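Given as C-alpha cells, the chain that follows is alone and in the form predicted on its own.
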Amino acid sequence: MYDVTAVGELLIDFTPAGLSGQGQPLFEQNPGGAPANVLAALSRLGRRTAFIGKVGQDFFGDYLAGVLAQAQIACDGLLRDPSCRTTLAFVHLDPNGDRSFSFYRNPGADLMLRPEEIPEATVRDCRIFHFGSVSMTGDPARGATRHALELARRAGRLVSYDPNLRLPLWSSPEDARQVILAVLDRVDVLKISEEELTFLTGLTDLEQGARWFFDRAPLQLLLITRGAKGAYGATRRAQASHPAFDVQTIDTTGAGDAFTGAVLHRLLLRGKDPGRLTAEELESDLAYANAAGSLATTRTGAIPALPTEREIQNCLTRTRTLT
C-alpha cells in the first residue's frame, strides 16, 4: 500500500540562474508541479507514494518521468500525451525571495488526463490520497480529477487538499472560488496560503477563518501557512502557531509543498484522526513542517530544495525562529 497518493500537475519550472555573459537573465529548468513536489517532500522523507498525471511526448516529459524514478515515486500512472506539450512555467523571484508565475499551458499535457485515464487501484490502495486545484481548472483534467476524489472518498481514504490557486490559470477568479470550494465537502485536509485565505473567505482573522471553513465543511484539520510568519492549524477542538525560522531565503517555490509533504508524514507517523490532535501535538506538527518548508527556501527550484529528515531535524534543534 502507497502512504500517498496525488493527481495532479507534473511540469517544469524554469527558475532564475543569474544572468548570461551578455547580462541576459539565465533560467535553470527544474521540475515542477505542487503534487509531485508534495510526494517528493515524502519519498524524502521516507514514505511511499504514487503519482498520476500527464506530460507531453517530448524531451521535458522524458526528463520529468526521470524525475519521478529517481525520487522513488512510483510513475506507473504517469501518462504521455503526444499531441500536447508538457506544461511549462517560468518563474519570477522578487528581492525577497517571493515568486509569481508565467505558464506555457495553452493547453498543456496536464490538462489531458481523462477520467477514464485514472488508475483506480492506485487510488483505493493508498493510505492518504492529495490533489490541488490546478488540475480542475479545465476539462478533461477537472473531470479525472474529481472521478479520483470520488474513489478515494468511497474506499476510505484521507483525503488531503492544497488548493494552489494560480489565477493566471482560471478563466476568472469568481470561477476559481467556486471551483475551489466546491470540493471541501469531500475533504479532511485543506491546507490553505494566508492570501488564498482572504481570497476564498474575504477575511484576514485567522481564527476566523478557520470557523468560516468548519462551519461549511466537514474538514477534520485546517492548515494556513503566513510565509516569514509561520503557519496556523486548527481543528474543531484545538487550534495552534509556530513561527517560521531564521533561515537564508533565496527562492520561496516549493516551500507550501515542503509544508504540506511534513504534514502529511506526520500524520501517518501518529496513525490518528487530524481531527483528533491536541493543542500540543498540532504544534509540534507546525513547527517540523514549517522546519521542512523554510529550509526548502534556501535552494533553488522545488524538488531540488526539499529537505531531508536529518536536516529538518537539525534546523529545529539549531536555527532560532523568527518573532
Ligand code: ADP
Contents of the next structure:
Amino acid sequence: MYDVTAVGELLIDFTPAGLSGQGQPLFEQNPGGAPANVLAALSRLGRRTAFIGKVGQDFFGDYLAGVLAQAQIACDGLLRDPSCRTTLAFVHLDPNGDRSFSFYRNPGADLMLRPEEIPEATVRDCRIFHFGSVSMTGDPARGATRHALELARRAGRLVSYDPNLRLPLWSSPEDARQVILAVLDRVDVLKISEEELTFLTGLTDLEQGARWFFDRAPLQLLLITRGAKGAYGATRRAQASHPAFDVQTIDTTGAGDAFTGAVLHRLLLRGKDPGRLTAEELESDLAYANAAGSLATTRTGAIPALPTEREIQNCLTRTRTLT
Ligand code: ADP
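Switch over from the form predicted on its own to the form predicted together with the named molecule, please.
Zooming out: every chain and molecule, the one shown earlier first.
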C-alpha cells in the first residue's frame, strides 16, 4: 500500500545558473513536474509514494527515471514513449525570485499517456491519490488522468488536486478554466495559489473564494498559498491562516509542491477526514507546510530544494515569520 500515488507530468526544468565566461546565460538541468515534486517532498518526509506518467526514450528520460528511483518514488508506472521526446521547461527568474516558463512540448512524451496504460493497482492501493491539470491540457493524457481519478474515486481514496495553472500549455484561458473546474466534483483536497483563485473564481477575497468552492463542489479542504504572505486554509466549518517564514529566498520553483507534500504528510499523520480538522489543527498544518514551502525557496530547482523533517522542525522553532 502506498501513502500517495500521483499521476501527471515529469519533465526537465532548466533553471538559470548565471553566466558563462563569454557572458552567455547558463541553465542547470533539474527534474521537474509538479506531481513528481509533491511525491519527492513526501518521500523526503518518509512516505511511500508511486508515480504514474510518461517520459521519452531519450537521455532526459533516463535521467528522470534515475531521479525518481533516487528519491525513493516507486516508478513501475513510469512509461517510455518511443516517438516523443521528454518535455523540457526553461525557467526564467525575475529579480524577486518569481518564475515564468517556456515549454518545449509539441507534443512532449508526458502528454502521450493513454487511459489503458494506467496501472490500476497502483491507483487503488494508496491512501491518497494526487493529480494536477498539466496532464489535462490535451489528449491522450487528459483521458488517462480522468481515468485514474475515476479509479481512485471508485476505490474510495482521498483525492488531492493542485491544478498548478500553466496558461501557455492551454489552447485558451477559457479552456483551462473549464477543464480545471470540471473535475472538482471528485476532489477532497484542493490546493491553489492566490493567482489561481482569481483566475478560477474572479475573486480576490480568501473567505469569499472558499465559499465559492464549497458552494459548487463537495470539497473537504481548500488551501490557498500566497507566496511570501504564507497560506490560508478552510474546511466547511473552520478556517486558519499562517505567515511564511523569513528565509533567504533565491528561487521559488517547487515551493508550492513542497507545501502540498507537507500538507498531505500531515493529513496522513492525523488519519482523519480533512473536512473534520479544527481551526487549531489547520493552523498547525499550515505552519508546517509554510516552513516546507519557505525552505524550498532557499535553494535552486524543485526536487533538490525539498526540506527534511529536521529542517522543517528547525525552521518552525528558530525562524521568524514574515508578517
Ligand atoms: P506556488 O509555487 O504554488 O505558486 P507559492 O509561491 O504561494 O506557491 O508558495 C508556496 C509556499 O511557499 C507559500 O505558501 C510560502 O509558505 C512559501 N513561500 C513562497 N514564496 C516565499 C517567499 N518569498 N518567502 C518565504 N516563503 C515563501
